[in-house]
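Read the single chain below, which is given as structure tokens and is the form predicted alone.
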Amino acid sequence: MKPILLQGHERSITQIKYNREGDLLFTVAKDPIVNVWYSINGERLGTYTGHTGAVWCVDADWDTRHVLTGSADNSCRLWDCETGKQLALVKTNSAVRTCGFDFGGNIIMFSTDKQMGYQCIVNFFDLRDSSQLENDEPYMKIPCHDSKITSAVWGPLGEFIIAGHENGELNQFSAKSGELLINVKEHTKQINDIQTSRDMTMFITASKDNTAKLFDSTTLEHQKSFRTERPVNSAALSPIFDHVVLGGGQEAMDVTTTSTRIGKFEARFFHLGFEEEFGRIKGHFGPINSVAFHPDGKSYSSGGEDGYVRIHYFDPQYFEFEFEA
């Protein structure tokens, strides 16, 4: 199995993110490029240039006609996916975390950091009503008082988005009322990534109190948990097997005092019935920060502090490999 090496960016990979076909790949990273490339040979398809600071999160819609991404230098910026051209630019007070299509495409949702005074807020916009982003008027905005959002996606069918906070707390928010629904804490350190199964009937967390846990969306019940003993960056579920790949490493802080062969830099698959790891991918020279699985499941992809992006198509082994129990 030899990975697809994406050179694209001259930071540290933030996230990386497919679209539901899964013919593109969409990177973004602490530098203000955000690259789409065929998944297919690892061609780059071209760039949306316009931020200015580092990019944290990106998101396509479900016929991937738009781009959205939030940033570092305050702003979220809405994209032509097939032209690059750039639509619609929202202004906020602090970075952006986090951002997100619903299921129809229609309305978009990002969360901003609590930093310089201001507080984390999740704004709402629904670009049916051109209004709302050329006035820089959300239809909701939600604030988040206690503990800043560290990373969100939405529910099944668009009705409530799921946060995962800064202090392991897990808060389902309705996206009509904005009110809380549900509010669990299963992780007792930040969670740094959520990823939904391909039915969004479920999705997993990645927490940096070692573990990726599952849960049901709707309930926000704690399924599975999957222990490691590092921080875990990122998690994802195949569509296809009952696996779980997880993506960690270490404190971006610390990179530099181990050596590579301590550092431990490989993703973690696991199983996610038995919670057992079956096998590790060695690659990155540094912790992975970002992984994703293919919508088809024969494939997933790897970003990591090392700037670089693997996509990693797997072996004939992998399809037939039974689990014994």
Second form
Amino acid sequence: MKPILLQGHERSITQIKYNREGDLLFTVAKDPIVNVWYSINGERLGTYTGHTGAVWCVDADWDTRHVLTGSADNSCRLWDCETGKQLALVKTNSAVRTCGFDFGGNIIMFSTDKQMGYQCIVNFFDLRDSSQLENDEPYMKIPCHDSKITSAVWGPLGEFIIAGHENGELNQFSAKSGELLINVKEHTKQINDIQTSRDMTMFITASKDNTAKLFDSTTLEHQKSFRTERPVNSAALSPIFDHVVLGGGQEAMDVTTTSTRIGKFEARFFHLGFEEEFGRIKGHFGPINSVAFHPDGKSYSSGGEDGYVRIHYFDPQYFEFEFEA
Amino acid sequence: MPTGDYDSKPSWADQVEEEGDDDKCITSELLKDLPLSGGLKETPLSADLSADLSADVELLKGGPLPSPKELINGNIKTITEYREEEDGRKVKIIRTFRIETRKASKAVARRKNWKKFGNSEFDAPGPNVATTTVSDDVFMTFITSKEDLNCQEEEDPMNKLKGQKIVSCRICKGDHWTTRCPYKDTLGPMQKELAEQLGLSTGEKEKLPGEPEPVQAQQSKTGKYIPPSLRDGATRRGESMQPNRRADDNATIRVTNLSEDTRETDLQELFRPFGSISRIYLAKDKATGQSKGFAFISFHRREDAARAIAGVSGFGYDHLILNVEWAKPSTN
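Could you switch over to the form predicted in complex with its partner chain, since the one displayed so far is the form predicted alone?
Everything in the complex follows now, all chains and molecules, and the chain you saw is the first one.
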């Protein structure tokens, strides 16, 4: 396969995300630019300009009307996807680490960092009530006293959010009452990424403790573990196969002291059920910070510490490949 | 049926066509390799052509390079651009795109018609090469459990082989390559072994020529002149040089690939352990006196010569590997 290389960022990629149909790919990095690309040919549709700091997270709603970004410039912004206009700006006390639309696209959630004396807070806004965003009055705030949230996603039906913490804990918070529903600790170190399966019944976590783990969304029951020998920065579930792609590598601070050959910057494919690795794809010059499967499962993208985003369309061999147990 | 205004919007590269109720056709340019001309090809103009161009430029009073051309041939779009390099070289860039029409849902087709915005606002239709390029081919390396099993199987034979000697040093018969031998430049153990092998025979051999010597010494001590006819061997009358030389030839070996610094004494040192040497001829350059890289060593006995060939051929000497073989009888 010949990957399409997207060079829209000047610094390392922090998150990449497809929209629901997969025709658009949103990429954010540690620079203030938010890019959106046509995934089919890598053509850049545009940029959402306004942020003044590193952008940590991005999300698009189900009909790709709105885009939500959270940045280290202490703001969370809502954009019009088609025109790139900024629709709303929520100022926060600390950096916005995670953000997301619920499945209906009406409620947004974002979490702030434990930073500069401020604690980690999850904020919930209802977009249908325009006064909430205008007056910066979230309908609900969930403070997290212990360990800050490093990744979070909405659970199925917008009932709750699943948050991964710096200490490896996983928490399920109700989006209605804000109470802590379930707390589990399967990881020993920071959870870098959480991504749900296509039907949102399962989700996969990627942790600094060198593992990625599969959980049941509603019960947070641990299902499967995928072990590697390096920190896992991102993990994604294939929508069509029982496959998992893991992206990682040694920590950014160690990159300059190791060569790309032993740096293990490949994307690694594991079988979901057998927890065994079956394939690798090379390409990045640094650790992969974010991976995402196209919703049709025929391509995947990865964004790395090297600042590049690569769109990979799978070769026929991938589809013919059968895992031998 | 579409109700939005996107149908009337002027489209750049995409043609949206009605394809039933749910499906839409979108056409997009794919930056992909074509077997005909390659994805991105840079062709520097030939010398005389660029001269022509520069003449044109002069006429046009520093006018611009030829304007980019766009050619659509079926589903292949070719864009030809001209660019002046920093060193003044003019470069023609031909980019080939394949235009593909795909069916997509209405929402996707509508989005494909969106106008570019932000930093891409002034980008031309199609991928901008400043932000989008096609990377080198990469392949998924499959790791199957079968391969893992093979690896394990392979490990076992390796363990079996561990006891056996795979590599045997020619010098000391140790478990390493000859070049790694600690006795590489000394020939030590080989000489020892040879001495053991030969044992008595060498001792006898050395003694034998030793015995007559005292006699000769006694004779010479008298200081008396002995005419050649009375000397030892005088009885071997009529014995010409010819057969002797032939005997020499039979026990002569040719050593090649010697280093330039080799001296006769080195060769003597090297070959003495194999038996008594009757003659050493080292080919030297007349002008410089340096070795030409080959030498002839004549032994008294053919067995010694054979042993020398077996022992020294392939032996690393200085930085070179010696080649030792039987000398061919000289033609003259």
